[in-house]
Structures are given as structure tokens and as C-alpha cells.
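Only one chain is shown below, in C-alpha cells, and it's the form predicted alone.
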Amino acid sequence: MKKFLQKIKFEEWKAWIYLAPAVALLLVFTVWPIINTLRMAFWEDYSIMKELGGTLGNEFGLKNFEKVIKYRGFIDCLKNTMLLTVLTVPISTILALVIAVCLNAIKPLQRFLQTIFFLPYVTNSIAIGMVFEAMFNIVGFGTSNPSYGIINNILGVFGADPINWINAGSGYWQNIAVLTIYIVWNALPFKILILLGGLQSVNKQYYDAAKIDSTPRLRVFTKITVPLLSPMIAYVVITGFIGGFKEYSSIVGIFGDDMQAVGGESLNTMVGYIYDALGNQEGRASAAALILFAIIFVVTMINMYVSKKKTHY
């Protein structure tokens, strides 16, 4: 018995030794940054330079949060973040569901098409943003002989006038339309992969019974496919909202570091504001990060509450 207990103890220590590198990395790069963010957020007027110079006070409070909320661009950042999230998540989820159903019905080229649809997920988002910028751009805008991008050329084929999507003087809603198209396109691969995996695990007996009853395809989709996929749909919706609130790289890829068209309205988001404040206002950046976390947490809890009632397991 004593030898058995010693063996168990040795096995336990051996497991901790194997886990030690991962635990150490987790503590250094995840746990400590979270603790430090909380510390900086509540430390009034926190700045790394002040702390290194020994001029930082010892006052703790909500001053950083007040400055973030009173910042004149905060509402714009929050508005842009909310708008992009509300627009892109439903559109991308519905499109991903339709594409996944279509892919599941195409057996010969299914693997090839899956690879094609998954390519954007493994491509750098900044590079994709630059490609989209070229597609919507008007080279030589304002001159007598401008060169239009592929999108305006396609519109010209159908007799429509060119639209100033992202150049100087373009409207806010034109900019939002470009960002929505890009974010939806970039979000599709992951959602298609999840939903297609769910479709392939559905028991075929449900569809066989529907065929015997000559059930219309639309009814099969709404009464069989969607309910059986509801756990996966809930998952992609929740992760979509989380990703939407963290949107940043797509805007930089298309509009650059200024995050706006020349002379246009700012398209900055909450994450963009956090990055901007990291230079010399780390306390405000930490406070903004906690505010963003609180928003994401509340929205996620609401999504989970709603999905719990609508999800069929």
C-alpha cells in the first residue's frame, strides 16, 4: 500500500513537471497581464514612464474610467464597433449556413471547395484589407481620367455610376459598406467549417423520413436542419459577436493607421482606441479594455441566455 501511494505521488509530480512550461507561459503571458491591466486601470493617471521615473502617485480610483467615457471620440468608437458587429454577425452567419448546406449537398468537389472557402481564414487580414482597398479604390480620383477598381468596373457593366467608396470625400455609409463586405467575407471560412462539420454529423434518418413524406426543401431546412444545427449556430453567433467587438485590423488594412478616408468621419473602434492610448496613457487604455470586456461579457451572457431557450441538443 505504501509503495502504491508513493507511486501515485511520483506520477502526480511527473505530471506537474510536464505541465510546468505551459503553466509558466500561461502565468507570464496571460495571468499577469490581466492582473496588471486591473492595476493600471484603477491607478489614477497611470503611465509607465511615470512609474519608471518614480513620479507616479499612490492614488487609486475611477479617474481613468471617467476620462475614457468623457473622451469626445469614445462614443464614436463605441458606435462604430456596435454598428459593424450588428451588421456583420447576422449576415455572415446566414451566408455561412446557406453555403454550408450547399457544400454538404455537393459530394464530388466538396473537399476542393472547402479548401477554397477556408483560404481567407489562413491569410493575413492586413494583406486582405489592402486587396479590398485596391478593389474599391479609384486611382487618380478627382482627375479627368480616373482608373476605377474592379467593383466600380462591375457596376459599370450594369450601367451604374461609379461610387466613391473609400477615397477622399467618400461618405461614412460607403466606408461602412466596404468594411461590412470585408468583415463578412473574412468571417465566413470559420463559420462554414463549423456548420459544415455539424451538418455532416446529423443523423440521415431525419432527411430520409422527410423524403418519404415529400416534405418541401424549405420546410426541411427550417424544421430539421436549423434546429439540429442550433448548438453550432449559437456557437458561431457568440464567437462572432466577440470577434466583432474586437474588430481593428480590417479597418487598418483598408484605411491605414488613420482609420478613416481622407476628410471623412473616423472609423476608429474600441480596440483602435486602446491601441492609440497605449503609447502614453496606459491607464486609460487599461480602463477602456475593461469597459470593452464588460460589454463583451454582457452581450455574451445575453446570447447564451437566448440560445439556451432556442437551442436543441
Second form
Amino acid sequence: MKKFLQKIKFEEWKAWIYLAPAVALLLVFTVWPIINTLRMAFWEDYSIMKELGGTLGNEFGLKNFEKVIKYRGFIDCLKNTMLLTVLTVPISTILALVIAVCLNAIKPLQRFLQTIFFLPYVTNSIAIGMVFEAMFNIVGFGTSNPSYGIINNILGVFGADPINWINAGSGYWQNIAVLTIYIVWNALPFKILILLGGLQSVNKQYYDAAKIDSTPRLRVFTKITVPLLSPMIAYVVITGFIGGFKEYSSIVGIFGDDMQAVGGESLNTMVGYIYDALGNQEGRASAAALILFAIIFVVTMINMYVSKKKTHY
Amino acid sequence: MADKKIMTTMHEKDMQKVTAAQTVTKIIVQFLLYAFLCIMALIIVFPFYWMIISSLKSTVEYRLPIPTLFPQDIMWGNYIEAFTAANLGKLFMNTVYVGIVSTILSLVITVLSAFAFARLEFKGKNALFAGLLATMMIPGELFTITNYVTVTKFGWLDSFTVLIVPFLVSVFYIYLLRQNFLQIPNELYLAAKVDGTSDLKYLWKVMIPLSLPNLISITILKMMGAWNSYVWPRLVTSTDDYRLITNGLRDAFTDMSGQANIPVQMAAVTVVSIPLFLVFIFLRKYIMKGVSRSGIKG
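Mind sharing the form predicted together with its partner chain? What's above is the form predicted alone.
Let's see the whole complex now, leading with the same chain.
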């Protein structure tokens, strides 16, 4: 018995030795940040420079939150983030659903096309953002001999006039349109992968039954496919919303560090605001991060509540 | 009698008509499906195509009013210019170094912790594991703020340490590997114990080979993470000695005046994208498996 207990004790020690590196790193880089974010967010005018220099006051309160919310730049960031999320999540989800259903209905070339559709996933979002920038960019803008860029050239084939998408003085909605196209393009592969995986595991019996009743295709889609796929759709929508609220690098990819077209409106996002505040206003950055966390949390809860009501199993 | 016969033949004819109509609709539907999918696939692939052909054009050709779909003169020189303009050689080496070191260390830590959670008994195991999983809900930006403060206090700014150490532990990878380890029957472990095999030897000879696919997935995602990381290196490094490739790429080409040398820019973008394509072509299976489980990019 004693020996047995000793053995248990030895095993405990061993487990903690194995866990030591992970636990140590997690304490410093994961657990401490959770505590410290709260500390910095409620510590008035906190900044690392002030703390290291010893000029930090000792007042705690909601001032950081107040400053963040009242700051106009933050409201703009919130607006941009919300707008991009609300635009890109439905578009990419519906498009991915249609593509996945079509892919599931064909036999030859299915694997090949599936691979093609996954391609944008394995990319560097800054690098490909620069490709989209080039496609929409008007080279020699403002000179007598501009080259309008491939997108304007293609639109020109259909008789459209060239549009100033991202160059100096371009409009807010043009910028948003370019970002929406890029973000949807980038978001499709993951959604198609998940939805197609879901479709392939759907029980064929339902479709056979529909065939016997000669149910029209559209009805099969709305009454069988979508309900059976609802858990995957919910998953894709929830992760889409979370990703949307954290949008940042696709905008840097197209518009550069400034996150705006020359002379245009700022396209900064919540995450961009947080990063901008690092270096001199960590207190406000923390407050903004907590606000972001709260928004993501609430939106996820709403999503889960809705999908629980709508998903069929 | 005759009436009945006529009835049946008519019925058969109707049936034939119906099936013929069905095959026609089926062919049309299949055609439309392929047409739609091919158009979408072209849209998906187009940016890559445009990136590669633009990278081989001269600036004059790039600016032609009617764009050429294939370069008239292939300008390999753009690539040489891209390497010097964005200092890609040095940044490439930095990125590879950070990627390899952080992947190896991260694998060791992940395997050891997953083993402890899957096979060893200790007090508070379940509570600790649940606590770890709970941290996955918190957005990464929240950690970044404090980590920035922490590494500043440690004096780690502008070093490889700062690029590697904060991201060594991923709760998700520990979780993934623990699930994998749990599937390996406990009897194997007990049998190895009876034979006097040490834990580490058992881990190395049995568990690691059996969970190799997952370890490969983790390696790929980790390497891609280093290759694509932009935000953290931008915050904590300021010289080309430690910056990573994506930072160099974005910063070297910020000219939005409309006179940017786009072919050279596209050459740099192609250089950054090609390793990812190669990984994708050869290791697609592992990536798609890892991604469908995690939903995490990089």
C-alpha cells in the first residue's frame, strides 16, 4: 500500500515535470495577460513608459473606457469593423454554400475543383492583398496617360467607365467594395471545406426519398440540404463573425500601414485601433480589447442562441 | 383486349418521353453546374495568375492600355530587383530560422504536455485542462497587449527570442495531440511498463509514430504561421536583422502615389507566395485535415 502511494506520488511529480515548460510559458504569456489586461484597463492613463518611469498615478476607474468610447477614431473603427463583418459574412457564407452544393453534385473533376477552391487559404494575406491592390490600382493616376488596372479593363469590356477604387481621393464605398471582394475571396476556402465535408456526410436516404416524391430541386435544397447542414452553417457563420470582428491584415495588405487611401476616409478597424494604441497608451488598448472581447462574446452568444433554435439536430 | 394493349403502349411511350426529358434536364443541369464552378474557379485563380504574369512584365508593358495576358518579353530582372528592394534574402533567412526553431521547441513542449494529460494521473488534471481550453475563447489581441509590455520589460525587443518564445505553447495543439494520444490503447502503455520501458522511450517509439499525421499538421501550420506573421514582428522589431519576410514585403512597397513599380512588387509577392504553394501542393492532405479541425489560420 505504501509502495503504491509512493508510486502515485512519483507519477504526480513526473506529470508536473512534463508540464513544466508549457505551464511556465502559459503563466507568463497567457494567464498573466488576462489579469494584466484588466489591471491596465482600469488603471487610469496607464502606459508602460509611465510605469517604468515611475510617473504613473494610483487611480483606478473607468476613464480609459470613457476615453476610448468618446474618441471619434474609435467609433469609426467600430463602424468599419461592423460594416465589413455584416457585408462579408452573409456573402461568403451563401456563396460557399452554393459552391459546396454544386461541387457535391458533380463527379468528374470534383477533387480537382475542390483543390482549386482551397487555394486562397494557403496564402499570405498581406502578399495577396498587394495583388488585389495592383489589380484595382490606377497606375499613373492623375497623369495624362494612366493605366486603369485590370479590373477597370475588364469592366470596360462591359462598357463601364473606369472607377477610382483605391487611388487618391477614392470614395469610402469604393474602398469598402474592394475590401469586401478581397475578404470574401479569402474567406471562401475554409467555408467551402467545412460545408462540403458536411454535405458528404449527409445520409443519402433523405435525397432518395425526395427523388421518389419527385420533389423539385429548390425545395430539396431549402427543405433537406440546408436543415441537415445547419450545424455546419452555424459553425461557419460563428467563426466568420469572430474573424470579421478581428479583421486587420487584409486592410493593411491593400491599403498599407495607414489603412486608408490617400486623402480618403480611414479604414482602420478595432484590432488596428488596439495596435495603434500600443507603445504609449496601453491602458486604452486594454480597454478597447475588453470592449472587443465583449462584442465578440455577445455576438457569439446571439449566434449560438439563434442557431440552436434553427438547427435541426 | 386490344384496347388494353393500346393503353399499355401509350403508357410506355409516355414513360419514354418522361425519361428522355429527365435525361435532357439532367444534362443541362450538369452543364450549368460545371459552367458555374469553372467560372468561380477562374475568379479564384485569377489573382494568382495576374500576380505571376505581372511579375514578368516590363513597366511599359504593364501600363499598356489593353493589357496583355502573357508577357511579351519575360523580365527575370524584376526578381533580382525585388530581392534587393525588399532585402528579401536576409528576411527569408530570418523567417526560416524563426520558423524552424519555434516549430521544434513547440513540438517538444506540446508532445510532453499532451502525454501528461493523456497518460499520467495527477491532482487537478481535469481542472487544469478545462482552464486551458477556456483560454482559447479569448481573442489573441488581448494577450498581445500585455505580451508587448512584458517583452519590453524583459528587454527582449529586437531579438529572435521575442519572435519565438511568446508563441511556443498552443493550447489547441496540446488538445489535438491529447485526443490523438487517448486513442492509443492504454494496454500498450501498461505492457511497455511491465517490460520496463521508460516513459520517454515509449513516447518516442510508440506514441509519436502513431500520431505522426497530427504532428505533421502542427509543423506545417506552425511554419506557415511564421511565414505569414505580420503584426507581432512589426510591433517588437525595428531592424532588418530580426524582421520577418511579410514585414519587409509590405514596408518596401508603400508608394501609393500611383507611380509604383508594380512588376517588381508582384515579383516580391510571388517570391513570398511560392513556398506556400509548394507546401500546399505536396502536403495538402495534412493542411486540409488540420484546418477542418481547427479553423485557425496559421
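Residue numbers count along the first chain shown, from 1. No experiment lies behind these values; they were computed from the predicted model shown. For the two forms, the rigid core is made up of the largest set of C-alpha atoms that agree within 1.5 Å on superposition.
- Relative to the superposed rigid core, Met301 undergoes a CA displacement smaller than 2 Å between the two forms.
- When the rigid core is held fixed, the Cα atom of Leu26 travels 2 angstroms or more between the two forms.
- For Ile17, the displacement of the CA atom between the two forms, after superposition on the rigid core, amounts to 4.7 Å.
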